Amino acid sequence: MENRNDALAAFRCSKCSKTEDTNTQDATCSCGGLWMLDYCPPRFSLDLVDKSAWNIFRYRAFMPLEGASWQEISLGEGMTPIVSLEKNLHLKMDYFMPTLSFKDRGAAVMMAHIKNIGVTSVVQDSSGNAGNSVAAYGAKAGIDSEIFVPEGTSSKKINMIQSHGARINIVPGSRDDCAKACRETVKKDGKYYASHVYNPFFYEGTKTYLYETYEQLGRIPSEIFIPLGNGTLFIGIMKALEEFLESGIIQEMPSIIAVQSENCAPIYEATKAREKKIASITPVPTLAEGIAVGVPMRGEEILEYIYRHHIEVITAPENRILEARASLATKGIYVEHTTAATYAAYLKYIATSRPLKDCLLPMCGAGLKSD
């Protein structure tokens, strides 16, 4: 990787490799294919951080931004406190969040680049956290935001949404069928689709997750639990895995496990098989509504890094979410049920796989959002 500290960032397609400006305001190439982000950002350093900055703009040495809108979108959020559960578990406390989940820090860099480029009005489809953070960073940059989510999706995060001036549409069926409805919605309408799963900005702030790990702990775990759905998370925290080999921060990957719900597990069920594609499910019902999707649109990306670094995933026993998210909530942390399936997973992976020395899990999105 090229050591650019002031390189400008691109797009560039991932089926037909054309290659845009960060400017332009649509959500693919016109072949279909997701934007990719072209972006070396400079080796990673801690003197490079803004120790100034109280929110995840302290890293913005590394993200392709442009401008001083972040100034104006950061709601403080970041930071978030590491908890030790266990002798050999660490909890990231990612729900201590401006909307109470992990999904502010893709919001925050997102929100920031469309406020940039001069847009005014975006819509958004979400099974709930994400739109709660679109939302409410829309509020705070004056720009217009409606969003779907699927019916189902707890009320409370209803509730937050509308509180925040979106507009919102609950969509009949499935979590990807929300997607469906937006998307055509992007396309009758020509608004600009603020999505976290197509929007590669959403990524350089997820990333941030494992930035301030390092920061934080002065190191990286030697094992890492990671919720997947869409895989926002999961893509960030990888992004910066690879950028901290590339800069010698680490000598080797750490153990990573990913997680899916045991009744929606499309990434699970292609690497049993070692597909390079997803495999085609029909999703069943489940508490873990953050990572109920049947068809991630950035499944193949998952997977190459999946098989690039021999990523674990396992899925989270259904039947076992609730009895975790009690048992958290006995220790002072009161999670919503998909936090609770990482742990749910985790347990089982303990009894049943081996023993781990030093784990971090993310705790994504805080309880009153599921009650």
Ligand SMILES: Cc1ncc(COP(=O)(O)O)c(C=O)c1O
Given for the second form:
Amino acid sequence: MENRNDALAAFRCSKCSKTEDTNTQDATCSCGGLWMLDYCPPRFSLDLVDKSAWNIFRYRAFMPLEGASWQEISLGEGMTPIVSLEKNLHLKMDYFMPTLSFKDRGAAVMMAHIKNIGVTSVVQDSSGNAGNSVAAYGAKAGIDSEIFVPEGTSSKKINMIQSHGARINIVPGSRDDCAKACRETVKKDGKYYASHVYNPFFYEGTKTYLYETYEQLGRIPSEIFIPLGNGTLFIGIMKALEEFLESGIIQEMPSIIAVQSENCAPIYEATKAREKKIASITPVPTLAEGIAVGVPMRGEEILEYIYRHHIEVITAPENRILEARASLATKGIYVEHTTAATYAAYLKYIATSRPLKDCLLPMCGAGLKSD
Ligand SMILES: Cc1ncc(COP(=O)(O)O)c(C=O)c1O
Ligand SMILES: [Zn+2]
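Next up, can you give the form predicted in complex with this ligand of this protein, since the form predicted alone came first?
Now the complete complex, all chains and molecules, led by this one.
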């Protein structure tokens, strides 16, 4: 089964609408706008899933992927189990991944695309997990990588990035300062920016979180919690849900509850005021390093999904993160702080808002990655 879906896809600028071939090496349009993907996958059907591929590329019929480079790039990502913690609460164990976080879904597809267009060296910025993924898939693909992380990033993540042979730059300041430093290098040195936030192919990978859920459960749960920093999982899930609506797999959207950090909540603040642009905030340090993003580059796109589908945005109580992590650990589930923040937000939600009938939480990152 080979893919020629790439012929059907193009990049379109989110600002000026200019279109560009997906094999461009430019991270953005010349006007500065981010690329969106113009691509209409076939109607979703389990019949189109390649049951012989035991990784996320079993869903490649729904991705605009060129050629077969995925075969040499896959590290066996995806196919993560769903565990029922309680009758109404299901956990998707995305920390059972090659580099111990859900970012492998996006990085596998993005790096397969990058390999296909002949890029041999990339730079990227990350709170650590996406950097781990890019470094690992870069190593597998023979692509050289240089990763920027903010100071304070867990030493476990840093060691792992270096073990894959990637160069690391630890940038003083916040996650946003780190992104800025990386983008300056892209501009100055003309390097390929393998950004999980900028590159539309990353979201084609995170879509598989939802495809898998459907294949495993035979339904889409009625409530889905999603951590929300830059929105790579959020946008992937929303794209997949819209495809499912379009295909008649679901008749209505499930309730989506997006979780930001109490100490860094530009999207939560914007929704409170029904603003179409992200709120300007001053981030305060949080244990939830993975979602500590003060300036999410796709903020307006995220807000469009939020208003279009009446999505709730809530915050995780900072002073409950360690307790939530310990509570999961007593049940055999050892997650990193950012993932514990999602669980803390869930506990707050059921205590203060409403009971949930059939709720799915992503277990995004492994506990061994937190210091
Ligand atoms: C463990 C974990 N959970 C959630 C997220 C949030 O993902 P995003 O920034 O794409 O919204 C991240 C991002 O790095 C993460 O590392
Ligand atoms: Zn443009």
